[in-house]
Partner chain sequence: MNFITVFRKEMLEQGRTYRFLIVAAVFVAFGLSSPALAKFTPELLKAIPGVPGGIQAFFPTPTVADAMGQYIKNMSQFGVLLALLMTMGVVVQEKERGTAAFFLTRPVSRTTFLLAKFASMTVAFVVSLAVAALGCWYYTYILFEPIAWGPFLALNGLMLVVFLVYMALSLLGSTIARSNGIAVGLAFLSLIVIGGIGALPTIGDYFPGRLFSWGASLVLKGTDTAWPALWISLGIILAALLAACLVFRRQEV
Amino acid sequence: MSTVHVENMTKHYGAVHALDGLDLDVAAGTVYGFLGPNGAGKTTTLRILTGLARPTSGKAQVAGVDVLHAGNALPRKIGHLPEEPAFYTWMTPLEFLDYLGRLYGLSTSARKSRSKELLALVRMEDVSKRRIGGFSRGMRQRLGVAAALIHHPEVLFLDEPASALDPAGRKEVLDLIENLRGQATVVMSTHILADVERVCDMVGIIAKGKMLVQSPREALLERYAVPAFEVEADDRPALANWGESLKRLPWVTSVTSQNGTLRILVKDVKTAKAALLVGAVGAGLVLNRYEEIRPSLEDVFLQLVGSESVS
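Please give only the structure of this chain, in the form predicted alone.
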């Protein structure tokens, strides 16, 4: 049964179609990765599903509530972490969570126990009495998740929860999202493919306001699996030039380059195995690594959206 259901939803800003007939389904208990390039319509969708905007047309339900006619019912069903969460910076985490608990009508004992439980969940017990104004971006994101969970929501919406964090902060937030599995249905909007591949059960890929595909992560990888090779060398200019020449070959699907490594998707494995090493040597490359690899979510994304859309 769907906890979040969107049917043929559109959102127009004049001539701009931010959403163009979007369909979306999220099953209860799922950690759902809502994936797409910047400008695809992810934030617009989350704003509508959290009651912050209205669609031009279409239907949407969240936790059994009709979003378009929700009144006061929707806020009690959902939690929301925007990309830039806001706080009263002079408060401590304990004070801030207690304040939110009051807004949701929690009793004194419920606020105290819930705040303690959530600060343990986000690993902030040691800073529970420090002023929020001195927190790092990662700490604020974790506190934002705790704030969104204060009233035991059925659905938690996270908008780009790790996109602006350093590696340590990203790991903290992704670990936290993994720990939320089973506590709420989580919809995580992002353009970072590795984050989705790490923590999400289900994946929906959106582009230009339309859902391209949604599927369990592993089924998606199997369905769109294409042979892939990685070639690593120290001579990056020569590697890049060789990569450009590979793009013109009929048996090559795509070539991407990052940190001295070419990732090559191919249509014909036999031809690739026979030609890639020979071609690399012919290009004067001294290889550090040559490997046939398991396709990733990035490979699927490139097939469906195109390399020019990856941010």
Second form
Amino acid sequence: MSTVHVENMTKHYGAVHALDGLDLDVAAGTVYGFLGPNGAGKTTTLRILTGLARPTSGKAQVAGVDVLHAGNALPRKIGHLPEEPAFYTWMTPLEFLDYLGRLYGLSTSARKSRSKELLALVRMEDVSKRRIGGFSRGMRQRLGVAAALIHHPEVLFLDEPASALDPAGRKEVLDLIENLRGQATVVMSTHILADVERVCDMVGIIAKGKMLVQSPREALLERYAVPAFEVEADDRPALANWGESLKRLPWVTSVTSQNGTLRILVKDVKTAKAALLVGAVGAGLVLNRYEEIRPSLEDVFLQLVGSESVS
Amino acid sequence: MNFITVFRKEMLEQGRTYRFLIVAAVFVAFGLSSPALAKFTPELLKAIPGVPGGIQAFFPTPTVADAMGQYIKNMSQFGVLLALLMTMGVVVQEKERGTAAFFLTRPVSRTTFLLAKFASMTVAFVVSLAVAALGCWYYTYILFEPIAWGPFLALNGLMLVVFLVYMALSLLGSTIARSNGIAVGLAFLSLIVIGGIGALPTIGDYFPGRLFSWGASLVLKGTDTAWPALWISLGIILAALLAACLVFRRQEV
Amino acid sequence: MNLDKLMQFIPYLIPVLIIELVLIVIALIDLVKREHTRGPKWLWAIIIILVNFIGPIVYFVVGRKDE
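Having seen the form predicted alone, could you give me the form predicted in complex with its partner chain?
Up next: the whole complex, starting with the chain shown before.
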């Protein structure tokens, strides 16, 4: 049974169709990467699933709660990290977490220990008594993660949690998300492919308000993988000749040559593996590099969404 | 159910951002200086060198009525201004900054969110007005004569009702508005409508501003009453709060 | 005789002056600690100190910018 279930959801802002019949399913315990170009409808979806916005039509369920008629049931089940988490700047992180704890009805001792625990998790113990007003973007993001976790939510919605951060900050936040695996179901929206590749085990790709594909990451890579090999050698004329001869073989799709590197797309990986190296040696080539190209999510993404929509 | 928690946070915020301090300082300063200025302004004018002696005749010896007049005039102007200024940003700023969105995914109902704000502003005004009234009463007592507690309390109660009218309207504006500028505009629109029409004869008898003159009459042992204006004022407060809650409930933040 | 009356007036103003002083001090402390204000800081300092009573209040209402 899926923890997050969205069926044929639409959201219209006037003439703009932000969501156009979106389907989405997230199994319990997964870290789900919600991937799409800017403006694809990711934030709108998360806002609807957290109860901040209402869909024009469609069904949405989160942790067994109907989002459209949730009442008070939803807030206790979910945690939400908006794209730009906002805080009361006059509060300190400790006061802020304590306030949230009160809202969820935690006892004084529970609030104390939970705040301490979370501040340690996001490594903010040393600034726990400073005013939030002076915090950097990265610090706010980390505090936002802590704030989203205060009540042990079943489902965590993270909107572009790492996108605006510098590499160090990004690594920190992604490590945090990695550590949440098993504790909560995580739905993380992003337009950065590398982040999804690092932490997500399920991927949903959205464009123009529609779900294009939804699948485990590995299956997605396999399905959309272009089997390819790269061969690099110093003797360029010999390499080019060998490349021409390869084109006539039945298991080769295409051969392109660039700067002393041949890129060979093949129909049958097994045959290619058996034949390529032998062929190269037979052609008298001294190879600098021979590599089976692992497909990246970026390749998949480009195939699905088209290159024009990637920034 | 989380009302107390949110209310506590609102009170803390008013303290930290000095909003409470501003209201208290303005109220107390005018509470004290009104009777003092009523008493001494004629003296001060006489003390200015070069003012012809004959002008003294234009300044009759000040009485308790002048003290009360000053008090009501100052409090009505600055109290209404503060009610607008302190309230007009409270919702729209949370929407603009994104703190509203952050909290509405929490177990806080939108009604609680709004009413806790109104309640905490009300407390700030009640406390500030109480201290100001106490100061004014004491200064009037030592500079003029003691005034009866009952009517004076009623005067301050009536003034508070007027402040709450503007506060509720300003809160409604802040809830409707999408940007700070619009909230400011709506707050002052309410001032123009309620204050402006209230200044007209006859129809003004039914507007909140009428409560000031009723209060003045009360402390000066007059017989004037304006019950319709009081009911209408309370009605405006309730209607504005209800409208704010309904608007906010449907709003996407 | 008029001057005597004037001197009589002063004690009554002392509480008001204290309130004003407190406002000025708190506004100045806030100004020094704050990173961003609407408009230059030195101008706010002048307004807070020189504009009687209203100066600090105007600063609190419009001068502060949230970080």
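Rigid core here is just the name for the largest C-alpha set that superposes within 1.5 Å across the two forms. Residue numbers count along the first chain shown, from 1. Keep in mind it's a predicted model, so treat the numbers as computed, not measured.
Each of 178, 137, 43, 226 but one sits over 12 positions from any hinge; the one at the hinge between the rigid parts between these two forms is 226. Domain rotation between these two forms: smaller rigid part turned by 60 degrees relative to the larger, from C-alpha superpositions.
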